[in-house]
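Next up: a single chain in structure tokens, the form predicted on its own.
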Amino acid sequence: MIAVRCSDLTKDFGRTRALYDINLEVEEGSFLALLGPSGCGKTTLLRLIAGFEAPDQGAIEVAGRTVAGPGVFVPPEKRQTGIVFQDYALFPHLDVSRNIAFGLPKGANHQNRIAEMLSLVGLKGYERRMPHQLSGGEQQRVALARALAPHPTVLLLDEPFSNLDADLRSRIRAEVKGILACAGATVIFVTHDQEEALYMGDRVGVMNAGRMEQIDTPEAIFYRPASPFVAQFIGVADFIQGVVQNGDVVTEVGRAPLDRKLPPGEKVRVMLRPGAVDIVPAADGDGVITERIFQGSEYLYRVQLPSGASIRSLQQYSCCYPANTRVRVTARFDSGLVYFSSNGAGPKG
């Protein structure tokens, strides 16, 4: 079942277009992470789904019901969506129990549902505590419990970990992922942190300048990016020139077979991840190390090739080479050859 469907969504703010023809589907019980740089439109898209903004074109469906579209606009409180804001937005004058109860219809199961939520987020016994008496992680769990309490069709998370320090963020996001999995929640999660998106999402949607560049699994986003922007935004990527010869793409660091026919002599841009670039010191090597960056258990090297192109190579800490070392450079394409036409568009491997 499709929990959320967005069709041809467009949104303008004055003369500025924030979203261009966004299309996406989120399956029930799945986790979609929306990723992109600041100003790319991901929060605007979340606000359209929540009902805080109305699209200028297109339609939004929640659980098969149109909640926004031509002649239709269902207010936020009637959309069956829950939302957790970046600052959690807890009511400071209400204790934990009453914060969770906010928005729940009163009835025989009212207190039972509050108890269920407290148990789910690991805050049993915190019923009477006030928000200022809670840590940042505990406040976040209260906000989750409040959003999940009314049984929403979809839960919307707007950069919920950005206010936490690095160590706490890593622990809390693991806890949140477990809580949401136990709840069987359908989640749309906005972040600018690629590590979070790859960790949390069953699928990741990468946005750029109001457009959806690619929606796919984390593995596909990383290893089979649909555009140079996605390749460079997710992880570290370099591009070098390649030429089609005898069914292969030939580069100055190796050759790899094509997965489709291209005209001999056609030039393409080949993506290289640092982990797939090997360097070995050699007096007759064509590459020269121009930079070495210490990363704890690894070194990230920048190497200049004879063509003048600069690529990076990730090596274990034991492989410690000084700048200006001549090296032999080879690339591995065991995860598949990814390439783009010389103007930056497809095809891709």
Second form
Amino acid sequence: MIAVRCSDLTKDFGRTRALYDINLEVEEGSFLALLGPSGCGKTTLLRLIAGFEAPDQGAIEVAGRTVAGPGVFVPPEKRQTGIVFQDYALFPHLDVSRNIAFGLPKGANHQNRIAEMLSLVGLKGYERRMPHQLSGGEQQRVALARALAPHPTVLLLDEPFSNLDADLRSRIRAEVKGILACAGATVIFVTHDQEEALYMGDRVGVMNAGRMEQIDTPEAIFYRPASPFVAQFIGVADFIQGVVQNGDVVTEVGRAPLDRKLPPGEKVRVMLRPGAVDIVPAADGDGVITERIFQGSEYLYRVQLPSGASIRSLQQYSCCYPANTRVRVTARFDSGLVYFSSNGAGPKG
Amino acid sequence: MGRGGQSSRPPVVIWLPAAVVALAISLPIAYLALRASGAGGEVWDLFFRTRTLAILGRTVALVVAVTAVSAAISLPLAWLTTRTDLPWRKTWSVLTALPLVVPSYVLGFAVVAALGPRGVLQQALGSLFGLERLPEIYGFPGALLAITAVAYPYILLTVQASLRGLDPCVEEVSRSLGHGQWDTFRRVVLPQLRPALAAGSLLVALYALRDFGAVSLLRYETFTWAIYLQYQTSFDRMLAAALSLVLVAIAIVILIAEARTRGGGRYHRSAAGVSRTPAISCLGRWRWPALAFCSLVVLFALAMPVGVIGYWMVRGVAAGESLQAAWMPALNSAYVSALAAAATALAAVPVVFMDVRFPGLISRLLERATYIGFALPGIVIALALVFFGANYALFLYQTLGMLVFAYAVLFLPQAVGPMRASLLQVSPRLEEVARSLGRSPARVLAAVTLPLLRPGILAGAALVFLTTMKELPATLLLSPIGFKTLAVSIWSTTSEAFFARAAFPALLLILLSSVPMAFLVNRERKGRS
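Could you drop in the structure for the form predicted in complex with the partner chain? We only have the form predicted on its own so far.
All chains and molecules follow, beginning with the one already shown.
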């Protein structure tokens, strides 16, 4: 079943357009990560789904019911969407158990549900604590418990880990993923951290300047990016020119078969990941190492090609070459050839 | 991006009351301007009469002198109490700030009763040396002494705060570059204190300009007293209105200057978050003159009024003066102050909501309108309401309602301040979370926003209560017949030189004001920890 569906969503703030024709579907029980640089519109999209903003065009469905669209606007309190903000937004005047009970129907006995939520997030015995007595990680788990307690159709997380220190973040991330999986929750979360998106998301939506560039599995996003922006935003990518010849694309670092027919002589931009570029020192090599960056277990080399293009290559720490070494450069296309049209518009491949 | 939250259109339950409040508080000044403009060319003649110019000269002289003396006292005091090893530094810091709660007419009373013709000093000297006359205390010297003693803490507190906020690294860099302690203070510290000094000075200037109690008791004719005399003696309303407008114009000039210094001259510490305690200067032998200086200030601004009140109380009781007479005014003061606090806090709520949650041009205008109370001296508001009531709303004239309304116009900014700070701390995210958890906007207001706003509402109300207790000119002009407050009792008995009768009301006033004061100080301390 589809928990959330957005169709052709558009949102303007004054004269600036924050979102252009956003389409997405989230399966019940799955995680969607919305990834993009700050100002790309991902938080706005989240706020539209929650009902804190109204779209200018398009429609939003939650659990099959239209909650926003032409002539329809369901206020946030009637949408059954839980939300966890970056700063957690715990009610400072209420203790942990009252925070968790806040969204539960009035009058009923909530002790069981509160106990259930507290054991889910591992905070048994914290019922009477006030928010200011909790650490950042504990506050976050209370915020999660509060959002999950009323059984929301979808849980929305806005940059949930950006307030935590780096070493705490990876631990909390794993914990939260476990808690949410255990609760069987449907989750949409917003982040600007690609590592976080790839780790948490069953699917990742990459956004840029108000547009959804691609929604796909983390693997597909990495290996088959739909646009140069996605290629460069997820991992490291360089682009060099290739020319179509006899059904292949020929570049100065190797050739690879095309998966579709293109007119011979057409120029394309070919994506190269540093991990798929090999260099071997050779006196007659075409490339010259211009920079060596030590990264612990690996070296990242910057290599200048005869055409003037600069690409990067990742080598094991045992392959240590000084700058200005001449090298033979070869690219491997075994995980698929990714290329875009030369003018940068419209992805191919 | 629209991350401010919520739709930008405010609901009618918020904007309508806010608009009503803004309209109501603009009423007095609008009416006054109308009155004066209706008079036509005559008003210009009034402005340029020699008498008007003399009043202007006296007012400016007082304002400048009070501000200069206050700055001269406050700068060394601030440094001594924050950056030196002055003995009992914390105690001095509290004692030197305390005169802020003493109303100017209580200090005026103390000055007259201590240094005046039949005062304590003259009596003592008279019995010892047969001295008949002391140098004249009425007029400029008395007014300068009395107002400076109660107003200088405005500069002291702002400069102290600024000194505490300075980045000590900057001073250390200066020392490492070969500048001595004094050179560093002059070339590095002092320039950084300039914004605070300017802001505090302008507050003091405004205080001196608006003061009515001290200048009237010490018979120094500045605008406020001249307006009152005009109103009392000749009922020449046009002249009173014209003088009021000049006074308002000067007040607005000072306010604009104050806003400028606050906006422009802010200095930031160079490293964010890193805060170290600055080096403490050793006073060495200099601590004796420093102690003498602190003692002198506290002696005059605090010990003298308290001592004079005590002395005249003992004398009054010994002479069979009844204390009973003060209870009714005390009750009246507390009653009308509580009414004013409640009404003003209530009026502030919609204004604050508009300003914080629905920012925009209209909200800004509404918020600015509430500052009318800062610009208008109490005597002006009172006069405008007297005219208005006598001409158009006789049923309101000299009622408690009119008096409370005047207080609300005067003190709305004081209620808005803490409430605004409180609401700014309530993140809109809290309200959004509550909405997403199934609560309607009205229930979010009741369950989340108002409980979190309560400290701000209470602080605003306490502040209004405190200032209403001390308010004199509006109370004097607008009180219903027979309704006497502590402020009015102190003022009227002092001006008739019944010092013994003024002492007990003054004591009660200080005691009653210290209740909300203690609440506010306690809150401040809790907020810091």
